[in-house]
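Only one chain is shown below, in structure tokens, and it's the form predicted alone.
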Amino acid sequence: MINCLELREIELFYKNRRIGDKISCRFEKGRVNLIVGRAGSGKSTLLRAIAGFHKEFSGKIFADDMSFDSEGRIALAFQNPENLFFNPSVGDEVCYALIQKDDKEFRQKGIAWLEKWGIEASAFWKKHPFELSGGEKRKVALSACTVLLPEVILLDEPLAGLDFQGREKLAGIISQIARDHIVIIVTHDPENLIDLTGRVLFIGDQAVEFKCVNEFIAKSLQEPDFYPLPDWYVQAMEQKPIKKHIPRLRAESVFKYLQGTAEDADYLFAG
């Protein structure tokens, strides 16, 4: 199992146009990484590269300090992942790569794997993909990306079109996944994603690793030009002191506070 993957002087390219500058970083197990920029930076042109699907760069990709062969070794699942559903099912979904790679106990594995993703197999195995609810289509689909357990997990946007209580659902279950797995995650949303043992590569006008997450949005809250946090998170945040960590907030709360039914900012805050 790779513990570390590192970037050492990338530079990705299209159609022989650099896209930013040189980018070295390194992406670790046991924490969530994310990617942070503005629209057009690179970030998921630098995620298919690392994938293998983007050949126009220069640099070097290690794993443990050997070169680094994404082919088995990876899963991506790109932006709305539920938009590629093609099985009549959500059990053939989730099973179909086990399947081809001819594992017997593909139904077995499929059924854990579905529930560690929070969808309960008995309710929904039969169930066609299309009939489920917004997030129980992303759960699922991420699920199916990533059925294998490779060992560097690629998700694009994973919290996109989610509600307060969906991103925070799914946030933890990544959460999870990543303390045996690299997980890198090109995010617009990194305040959905706070870890305390999360890292942030934000590409910029230069590329910059944070060495936490706490930090990114620190600077960011401090200095509002630098990257700019969505409205009902600052006002939230404005609620409470920031000492030492940046605190979690409860979605639930949140909702009600941006509704003005909150009853007390404190309970805006989890722990």
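It should be emphasised that the depicted structure is a prediction, and the values quoted were computed from it without experimental measurement. So that the term is clear: the rigid core is the largest set of C-alpha atoms that superpose within 1.5 Å between two forms. Positions refer to the first chain, counted from 1. Compared with the form predicted in complex with its partner chain:
- In the core-superposed comparison between the two forms, residue 47 has its Cα shifted by less than 2 Å.
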Contents of the next structure:
Amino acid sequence: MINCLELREIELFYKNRRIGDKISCRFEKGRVNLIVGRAGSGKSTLLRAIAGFHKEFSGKIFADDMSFDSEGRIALAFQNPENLFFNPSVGDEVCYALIQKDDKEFRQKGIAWLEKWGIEASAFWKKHPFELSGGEKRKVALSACTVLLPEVILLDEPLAGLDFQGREKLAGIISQIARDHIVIIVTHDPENLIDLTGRVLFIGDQAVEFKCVNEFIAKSLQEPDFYPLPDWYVQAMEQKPIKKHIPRLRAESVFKYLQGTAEDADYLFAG
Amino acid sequence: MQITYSPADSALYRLNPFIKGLGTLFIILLFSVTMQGLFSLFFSLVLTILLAILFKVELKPILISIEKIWLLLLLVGIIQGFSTGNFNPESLLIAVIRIIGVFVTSGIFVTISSQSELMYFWEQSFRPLNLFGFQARELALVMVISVRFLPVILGELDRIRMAQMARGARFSHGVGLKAVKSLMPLLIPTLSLAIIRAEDLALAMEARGYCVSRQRTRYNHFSIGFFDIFVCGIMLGTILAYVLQIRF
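Could you give the coordinates for the form predicted in complex with its partner chain, as opposed to the form predicted alone above?
Then the entire complex follows, led off by the chain already shown.
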């Protein structure tokens, strides 16, 4: 199993045009790794380059200091993976990749993997994917995209379009999976993943930075032009001076505080 | 590089959209139906390109896109080359120039016509069908929307292909029914997304007050000018000259 995926001097190109600066960073197993940046900065293109779908790049990718070949070692879930459903049941959808690989134990493996993503196989196995709720669809789609259990899992905005509770649950599941796999996520909501994240790769207009998540959030709060965090988050964080450790802020707590049902600002940071 | 409307200011751009469409059809027929020799066809193609350059048409995307139809050019060229039994390079070249001529002319029409002009052209073309109670405007709208969304759907198809490959799909294995079945991961999501997009568009149009049966006003009014009459004259003159050449 790979413990560390290292990008050395990666320079991305799109139709012969260079995108951004050179990227060098190390993604490690055990914690979720984030890639953030403004729209069009090349985040999704970087994921595709790591997965071997985007060939226009220079530089090297190493796995535990050995040259990395993505073939069969990576799963990549694109944005809105539920749009890829084409099978008549959840079971068929999840087992599709295993069946393609002629895996005889596809059913057992499919059930186990689906359960790991928080979907009860006995209740959902025979359901049509379009019968599920938004959050359930997302979980089924992500489990279908990653069922081959590769060493590296790349997810492009997995939390986008989900409600607060759906995000919380899915983020928890992803952090569980990150214990045994290298998980790299492209996201626009780093503030939702503070507890789970190891390091953040920020692809900016001027420079590329690879930071610890607390450092990244602190810098974003101090310099709003660096990375725009949502207003509710910035205003709630203004209630308390920023210290070295940045607590995770729950949108639910902020909502109660703003409604006036919470006693004082400390409630926001109670966890 | 995609062939799309690229605005510029020239007499060709200012032509009435219906005359633009008619002229395009005329040149396409000139390339595809008329019995011309190799030199005459080549001269027609060069003249079309020179006129396009003169009237400030952005030709680069069209000429680059010829590369995409090289297989068609090769196949049709070879078939035509052997059409008389022995291989005749002149027949091959004639077939290739005919296809390139039709392709370049259609490309020029798309480059010089905005969406509302295309809509106007289709509307005017389907107008005779109104006599039979057919809604020409609606059919024109359907045509324009289909053309407008074709690049979007193709882009989506490419994205879905990549995403399905990332989850282990293989598209080119098996023969017959098995081969068709292997394309399902590509076809079903593309079709379902196209239907969702169509419904969203229909809802958005209804929300903005679009109604099929209502008579609507037009933002752009197109009139017939001197240059339009001049172009019609050239077309009629060419047809007359061609007919006279055949008869005598």
